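What follows is a single chain, given as structure tokens, in the form predicted alone.
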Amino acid sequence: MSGILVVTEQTAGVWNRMSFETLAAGQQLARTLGKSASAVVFGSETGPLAAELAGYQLERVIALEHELLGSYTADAATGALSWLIAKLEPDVVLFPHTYRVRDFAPCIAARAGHALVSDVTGFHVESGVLVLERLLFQGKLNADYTSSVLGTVFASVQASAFRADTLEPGTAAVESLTPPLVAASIRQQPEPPFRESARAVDLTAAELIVAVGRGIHEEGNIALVAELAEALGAELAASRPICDSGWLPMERQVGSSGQLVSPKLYLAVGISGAIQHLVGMKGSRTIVAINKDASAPIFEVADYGIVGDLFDFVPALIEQVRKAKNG
């Protein structure tokens, strides 16, 4: 196989949302390289999931089926996918950068004699060579990676770096394969799925987000931005200084040390645009920034920018939004 293989993730028939972001990355990379992309879903009953993947523009979809893949273990995932990759010999293997992938993907790359480039945010081609892009030191530095040896390139894709809504539809053939796994090779016992600490809000699922930064000046003024979020039907979020000050809970922080989001609309109010914050929201479909500093970095990524005092503009915006909603 000459092309890109996208490894998707599911648990008990439920997709990890990053599977589709990684699929979008695979399609984009295939166009960049002039190659085709295929996808694999592994488990014990993956037929319906494979059929769903077949509705996207892919060369083929592989349902990797085995009873030992029914409940996740690193040994089973590593064995099955290593077997498939050796069989197909793809140019690039892309994984979603999830907790589970961090558990097994480095083993797969090591077995193939390669390194795994994790948390990739983009890619480009230089002199015919694939260059993988990622961020270092919480987004302070950009780094480019190339492979110094021939063979398959392994990479995981950062959450929200690619948008699932850019996926191209199509029709792909589905192929079912059974890897040669044996129970004696599985050293682990399946455990309950990893669960993050409970959150009152999942910003990653929000379609509309209104985020507030230090330009709000004091805690009592956050009510104004919260009123705008309510009028828009959006989730309220914040930059790190707001959460560090205790003005909003940490679960509402967007950035490299908070949640990585990609809503349809991201409205940044009084946020200057430190790189750590931009890392967390740059995948948003439309970014609108309100800041009185015309040279604020946030305007470099904003689709629409309003240079002005938020205390003048936000109340007027709230009024107009409510008028529009009330007809």
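Numbering follows the first chain given and starts at 1. Here, rigid core means the biggest group of C-alpha atoms that superpose within 1.5 Å across both forms. Just so it is clear, the structure is predicted and the values come from calculations on it, not from any experiment. Compared with the form predicted together with its partner chain:
- Here Glu235 counts as shifted, since its C-alpha moves by at least 2 Å between the two forms after the core is aligned.
- Once both forms are fitted on their rigid core, the CA atom of Met250 lies 2 Å or more apart between the two forms.
- With the core held fixed, Thr46 shows a CA shift below 2 Å between the two forms.
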The other form holds:
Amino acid sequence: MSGILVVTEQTAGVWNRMSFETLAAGQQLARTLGKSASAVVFGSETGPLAAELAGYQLERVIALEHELLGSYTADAATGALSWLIAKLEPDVVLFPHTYRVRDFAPCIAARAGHALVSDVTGFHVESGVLVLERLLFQGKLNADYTSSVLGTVFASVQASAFRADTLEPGTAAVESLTPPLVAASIRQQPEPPFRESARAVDLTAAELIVAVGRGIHEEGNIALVAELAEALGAELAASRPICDSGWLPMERQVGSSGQLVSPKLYLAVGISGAIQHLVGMKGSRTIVAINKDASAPIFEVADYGIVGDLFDFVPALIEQVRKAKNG
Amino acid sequence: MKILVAIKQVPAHDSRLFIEPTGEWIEENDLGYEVNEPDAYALEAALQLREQHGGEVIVMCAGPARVSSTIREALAKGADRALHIEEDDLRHWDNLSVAQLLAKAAQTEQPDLVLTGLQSDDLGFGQTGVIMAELMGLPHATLAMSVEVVDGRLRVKCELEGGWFQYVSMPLPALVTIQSGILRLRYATLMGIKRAKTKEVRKITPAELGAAGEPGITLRRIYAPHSLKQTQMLAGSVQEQAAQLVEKLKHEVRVI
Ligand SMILES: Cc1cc2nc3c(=O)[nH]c(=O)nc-3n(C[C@H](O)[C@H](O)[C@H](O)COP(=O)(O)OP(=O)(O)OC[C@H]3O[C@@H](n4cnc5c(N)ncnc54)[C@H](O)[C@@H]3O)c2cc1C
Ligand SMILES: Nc1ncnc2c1ncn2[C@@H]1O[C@H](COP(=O)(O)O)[C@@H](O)[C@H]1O
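Would you generate the structure of this protein in the form predicted together with its partner chain, following the form predicted alone above?
Let us now look at the entire complex, which starts with that chain.
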């Protein structure tokens, strides 16, 4: 097969929504390269999901089914998809850059003798060569990568870099395939997923959020940001390292492993803006960032930015907010 | 248990980065360096496993002469010995060839467990450990929050998206990639720092390992990111900045 193969992700019949962003990226890449895109959904029962994919503009949809793909393991996913890719020989394989893809996609590329370009944010063609864009230094810099070997290009696509609402509808033929998996080759034994504790704080409902990051330096300083939140009538949230340190409870964490929020106002205090944080708050209506580093990636999504020391700015802001509210 | 930990040296977290005039890489001359953050947690996890089960912790780092400081620090924290894979020009190696290099070096030790960080703070591929597992024929788990050995098998608590977790178990030898923030990191003691000076650092070159950096993917150029939004930067004194922001919050965002 020449063209683009998009690998989608589902768990027990429920899509990981990044599948659709990756499909959109696949369609866009197909148009850019003048090729066609196909998609694969893998699992133990994929019929309804494959039928859903067949409603998009794709050359074909592959339902890759095996009972050993029922609960995800890296070994089964690698075995099944490596078999499919060797059979189809696509020009490009695209994955969503999910936590699960991190777990198996590097194995697939390595098994094929290739390097995977992970966490891609965009692509373009330069003198006939496909250039893949990704971030370096936790989002501080961009980089262009090219593949200098022949054969399949492997890439995974960053969360929210492509828009699922650009997907073109169409009709595609569905094909069911069974990979040759054997139970003995699967070494990981997964237990059922669980949540640590019930969430007492629902940040998703908050209209205003003040979020604090590692720029706060010490646990004792959190009180300063809490005071700002109180003055504004906002919920207090945090980046991951703050919750990891136990300075605020886990349920106040925003990001890919915390809550996904979209308040009217998100005020980020001393947060650098790593992608795992951004995906959790990018959809906020207005974003304000205070950071002493003008090149912090948080400013790329901010509507209003203040470059400065939070320990100078936050007290001044608290005072003026109080004045405005009382006056 | 023999535990091998792959630690990478990266530019310090708060470094100001300048792009070389050629656009190929950043200016390295005035940079400070430190251990990649999740790798510090991988080392801590290894040291705690050694405390529980006995054995040996070996750290492994590929890079130029400057990485010795990071190796020394790991030895001072309690690693028993180290493997320094000497290579000045790693930036022209792609992620697959770096993983091949590390896998070959790891195989000279025949470890029971290999730990890596889940992602490097500079290149951010999030792949090296997983590729190593594939090349070494080891079972693996990623995004580990905890690692325990139960009845000779490994049981790993893995992070899933959106606040979910899952335990995965597998036979040893195995490879696990470690998430940041999962443990409290220890500091090096004065005694540790003294002892580190006497610990073995085995130096080895890619040529001796039969590895070469043939890049399958090439970093062409680096550049400053373009803003996704029209960010309005508020200027002036702190008081003026705060006043401007309050104005905006009142009249434009309408939340005051
Ligand atoms: C798989 C995975 C999942 C993750 N999930 C999440 C997640 O759900 N949520 C999340 O937040 N992160 C998550 N992370 C971590 C993420 O990659 C970043 O490490 C984290 O978001 C950084 O937090 P931070 O911005 O608070 O800290 P840092 O990156 O250390 O940034 C601190 C910022 O404060 C600024 N600063 C310092 N001092 C001052 C001062 N005096 N005044 C003003 N500014 C100052 C600095 O310039 C810097 O920009 C995840 C990572 C991985 C790999
Ligand atoms: N040069 C290196 N030396 C030692 N370990 C490395 C090196 N490069 C990557 N690693 C390990 O691989 C992990 C993931 O890196 P990456 O795939 O670049 O995100 C790091 O956290 C390290 O544990």
